[in-house]
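One chain is shown next in structure tokens, namely the form predicted alone.
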Amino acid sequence: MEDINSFNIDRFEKMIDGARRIAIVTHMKPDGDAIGSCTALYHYLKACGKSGVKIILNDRHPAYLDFLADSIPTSDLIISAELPQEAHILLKDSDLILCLDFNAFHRTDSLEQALAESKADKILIDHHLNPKREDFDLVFSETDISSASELLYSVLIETRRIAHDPSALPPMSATALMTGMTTDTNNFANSTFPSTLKMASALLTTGVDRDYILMRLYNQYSENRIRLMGHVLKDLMTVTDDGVAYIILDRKTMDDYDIKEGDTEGFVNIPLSIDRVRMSFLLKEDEGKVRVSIRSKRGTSANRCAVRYFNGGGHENAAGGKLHIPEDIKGMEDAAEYIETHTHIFLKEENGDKE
């Protein structure tokens, strides 16, 4: 981890020490790693005696992460989609902005312009490919790591306050870090490195209740999620001759099942349990676009497919993107054809074949 060195850790601590108003931001549609890393850093900063700390999210977090968000006073958790003016003013007035789990400002959606215009020092802690280093004053970037939560843990453990003693982490920080890592590895099913297991072991020794975390993450979903899952597996999942599985959720289907943000978490992983499936797609209708989640088995690059054909990117086997309406497809009725056509081309390209 080249960025985690004594010089950068010293800069990290000095930038925090010198800041009165600190903002923590993450990507749009925040997931477990985003909320986990933000929550962990918030409690670390409060333990450092920093009173003016705010978490600013573009969108409200999924309900299954309430057990983390509820540890933060409502006055310190600002949702830009609900309070856009307040969010932008806070970013403008901040002395320091800590950016977690995204590699470029545009991944924050409506916060992009405010971040770009802010004169505050900016620190990036991220595990995605190709970070825009020039936009930040200090960068901690590592791709061979499970999550932003693990990377943040690796940073914090080097600080003078923690000094390689995980038990010195605030208890809520430890819980949040374990949560973020657990969700981004799909409970150790992917992107798990030796450092990931060492982190998990260290956090368990501090008293982190992993059974409680798993209960809150995986046993607190709505009944409608389970009923939708049955409908998806029976009626909405298609597997092509190329070994590509895709699920398309239009707005009507999500409304019929009263699906909230986070209720489809993990759906995209399910088809990968089929032996002949190489890639899995979940498409969800949104305003003016289709949100795309992509997962793949080893040897097939979800990231390259996302970059080439889905206006996105991510990790080698876990990526995301979007299709614009009407630029990429005329409407949801064209999504299936787009998936089948472009994944066929992509897999031919990956195999070095020509049509």
Ligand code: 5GP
Given for the second form:
Amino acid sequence: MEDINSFNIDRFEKMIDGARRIAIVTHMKPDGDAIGSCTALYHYLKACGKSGVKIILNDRHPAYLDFLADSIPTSDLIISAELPQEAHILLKDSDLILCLDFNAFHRTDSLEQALAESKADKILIDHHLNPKREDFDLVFSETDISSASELLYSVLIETRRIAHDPSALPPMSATALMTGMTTDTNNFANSTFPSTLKMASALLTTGVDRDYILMRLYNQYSENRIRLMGHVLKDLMTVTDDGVAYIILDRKTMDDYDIKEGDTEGFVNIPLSIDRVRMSFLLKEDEGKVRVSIRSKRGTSANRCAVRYFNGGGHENAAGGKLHIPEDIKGMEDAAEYIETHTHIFLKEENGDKE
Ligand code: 5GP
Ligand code: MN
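Beyond the form predicted alone, can we have the form predicted together with the ligand?
Full assembly next; the chain just shown is listed first.
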């Protein structure tokens, strides 16, 4: 963790001390790690006595994360999709912007321009590959870590306020950090490092209620999600001879099951449990594009595939991107062929690279 050193921690604390208006931002379509790290940092800053702290999101979090977001006063949680002007002005007028769980401004979608134009100091705390370091005044970047939440924990624990005593974290910060780590590791199924288990142990010791977090995350899905999952696994999942599994969800299918944001969370992981599957894709129809989630087994790079053929990126074994309509594919009906053709080329290239 090269970026976590006394010089950078000192700068982190000084930037916070010197700021009056602080904005916290994260990537579009925020997931558990995004909302977890934002919520944790918000409560830490409040405990530091900061009054003007706002979390600014491109779009609203999925309902299963309400238990975190409900801890933020509504006046401090601004959704740019609902109040674009306010979000823009708040970012423009901030003294300090803390950027969590993304590696480049465009990952915030509608906030990109305001971030680029803002004169505020910007701090990045992120665990993705290839962060755009030059866009930030202070960078905490680490990829051998479970989540942005774990990285934030590692930063906060070094501050004078917390001073290596996790029980000094506000309880809601501790809960939110545990939540973000849990969702990004799929409940300790992947990206779990010795430091991850150490953090989990330390947070449990402070009294974090993990049973409650797991209940909120995994036992409160809609019935329709489970019924769609049945339909997907029986009728909508294809596995190619290359060992590529893909699932295509068009708008009509999602409407038929009344699927909300977050309801398809985890679908992309399921086909990876098949022995011959090396990579798994979930494609979801969106306005003018298809959103793509990619997961891979060790030895196959979801990240490189996302960068090369899906206008995206992410982590080695968990990445994402998009296909634009009509630039990449004419319509949803061409999505299957695009996946089959391009993953075939990709896997051949990768094998070639290794030879
Ligand atoms: P998910 O499949 O859960 O949406 O995303 C998996 C990972 O890929 C996340 O770490 C996410 O940040 C990254 N990712 C998802 N979509 C994109 C994208 O469009 N561009 C880039 N650069 N990364 C993405
Ligand atoms: Mn993350």
